[in-house]
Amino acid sequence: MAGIVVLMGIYTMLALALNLRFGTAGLIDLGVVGFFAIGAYSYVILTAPAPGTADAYMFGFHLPMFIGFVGSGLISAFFAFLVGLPAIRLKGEYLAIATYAFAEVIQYLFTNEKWLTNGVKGFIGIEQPFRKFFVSANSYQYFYAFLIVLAVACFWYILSRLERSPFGRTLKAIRENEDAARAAGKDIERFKMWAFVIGAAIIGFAGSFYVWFTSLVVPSLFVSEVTWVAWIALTIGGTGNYKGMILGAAIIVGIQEATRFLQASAELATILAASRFIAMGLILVLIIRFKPKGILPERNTVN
């Protein structure tokens, strides 16, 4: 149960960041998993020990966990800034294509550049925070679930306050009518860039939390499914409503993980695995048909 709460919390962080980008600023971002991977690998490279004779990677700075955690968000934000320089002026599906291409490039880069990421072997046995204070793995898992809930609450509070600030109201004005916001003297590209970069920082932090949970990082963990799950959570919960992100992530991750506990024969195992995607798709269709604005729709939308 604690593991499910952890996964719900991590996907909630991704959905919160995506909601800032799309729900508040109107940026269609399909590169969530790319920044997620950058955050995870940044943490590992900053905190990993120096490479041994059997390792292919060249850099392991062996820095404290806190430095690695902060670095994961900052490095992810820096890459978002670099991507945003040419891409932030793109609109609609063009920005979506650009961010999706970026995520695919990152995935291939981390798979093939052994000198940086240790290739497909990745990193295993990563130290978890405060683990030495717990005798059993079970008790630590409950503590880590509490840590994740606390982190989600902090991100939700920060983004909710940001939404109600002049910055958030400007982003909504840009989303609703970009030409009117520009006529009012707003620097459209600068505000969009800030939303893009802040969202990437949160996704990068989520990457660190994911590394702590799995105790490993390999390229196969960072596939496009991560981005789609975040988008489905956003759609189900309610675009533009940060509370909805918590609900959406809880529903979609709950469905995914609940099927893992069902007893099935070897013949039904493949069908059961596919049923997770069928269930997600069915719920998404029903939400779009009957609740197109999500279960918890946005309030006080700028007209």
Contents of the next structure:
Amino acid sequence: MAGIVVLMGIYTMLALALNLRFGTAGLIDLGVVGFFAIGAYSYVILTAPAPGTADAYMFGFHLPMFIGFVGSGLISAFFAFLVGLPAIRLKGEYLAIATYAFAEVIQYLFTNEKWLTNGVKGFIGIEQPFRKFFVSANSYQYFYAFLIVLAVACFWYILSRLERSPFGRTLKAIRENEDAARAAGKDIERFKMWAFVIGAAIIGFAGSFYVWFTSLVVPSLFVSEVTWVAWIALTIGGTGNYKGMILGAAIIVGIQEATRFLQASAELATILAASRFIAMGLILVLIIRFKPKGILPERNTVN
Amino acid sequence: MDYIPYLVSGLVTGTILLLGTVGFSLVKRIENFLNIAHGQVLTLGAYLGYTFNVKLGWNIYLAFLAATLITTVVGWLIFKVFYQPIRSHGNLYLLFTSVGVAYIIHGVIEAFYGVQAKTYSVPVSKVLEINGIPIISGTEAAVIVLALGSAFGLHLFLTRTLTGKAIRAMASNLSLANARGIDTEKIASVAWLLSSALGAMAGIFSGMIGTVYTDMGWAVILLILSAAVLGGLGSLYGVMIGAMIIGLSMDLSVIILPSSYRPAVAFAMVIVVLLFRPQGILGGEGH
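Having seen the form predicted alone, please provide the structure of the form predicted in complex with the partner chain.
Once more the chain from above appears, this time first in line as the rest of the complex follows.
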């Protein structure tokens, strides 16, 4: 149960970041998982102990957890800056394809460049924050779920402040009418870049939280399904509505976990696993068809 | 001479990708959205081909025809049920609906066939050898000829028939085509039928060359997107060249890069092309 709350929280963070990028700035980013992976690996490489004889990786800086956490957001943001430098000017679907391709390249790099990532073996047994204060793993789980809720609340607070600030209002103006915003003297590319970079920082932090939850990092965790699930959470919950994002994340994680918990015979297990995809697809299709603005739509703050 | 087998397999990959990408671009031009579910149409064709070929023991070419036919109809039904009713919502909603549709098709296929990869039973064909180096197998040659033949057939259809010309008219200017009295609904249906048929063929061809697996749709849609961007999103002839370039460069890259990077080569090319020539190498709609 605590695990579900944690996953919900992590997908809510991804949805919050996507909302800043897409809901506020209108950027279509299909490379969420790329920044998520960069965040997760940055944390691990910064905090991992020096490599042992069986390890293929060369760098393990063994820095304190806190520095690893800050690093995961900063490094992810830095990569977003590098990607955004040429890509932020691309129109809608071109940006979508560029970021999608970027995330795939990242996955191939992290799978193959063993000197950096230890390849498919990845990193295991990652230390968790405040773990030493808890006797059993079970009680720690609940504490960690609480920590995640706290983190989501922090992101929520910061982002909603940001959205109401002049910066956020300019982004919305750009989303609604780019030419008018340009005519009003706004440097569109700079504002979009900031939204892109801040979004990446949040996704990077979410990467750290994910690493603590799974306590291992392997490349196969970072497949494009993560990106789609984040988008589905945002779309069904309601772009521009924070409560909607939490609801969307809850629904999608609920679907995923429900099919995992139901124990069944081997033959039925395949069908159950497959029905997870069908349920995810169906709910997305149905919500778009009948409630295109999501279950909890954005309140109109533009006019 | 060492590079010739890579060149041949690049040609095979390229021609298969060409069929998949042309179908994708047809929908992109007519409906103006990125149809992420197109990769799953290929997968569906490939699995139906497996059913007829292996489960029912049909000859591969007979199985090919039957699977293409069914997939074509299913593709059209998907258009009627899922996409047509929400057209007015805008192209981003269409894109996300196609993501939903992709998951539904993926799930249905996995529920029916399981996660184990499948292989067709294609009769072992003679391999053409020059100086003892295997150059091309009969199956590979058949795939190249059939795929290029279908692409040429599509070209004739688009340039010589009234329906084909109407498709091209709609692709370049929807409202003008409408004003000129073209029945755009009928033409859109034809485009979806064509797109699904081409997708199914691409799927079955890749089944004949390699294996069929459930994640294939997600892998292939990325290559299709890459080829489409390379050729200039939606330009029908541009993407054919884009597909050949992607196919050849992926298979030739194996000579200098570890083979695990093969697909990454395609994505890296997309990123480079988007940075320097976002309108695609052959022009197209551009920025």
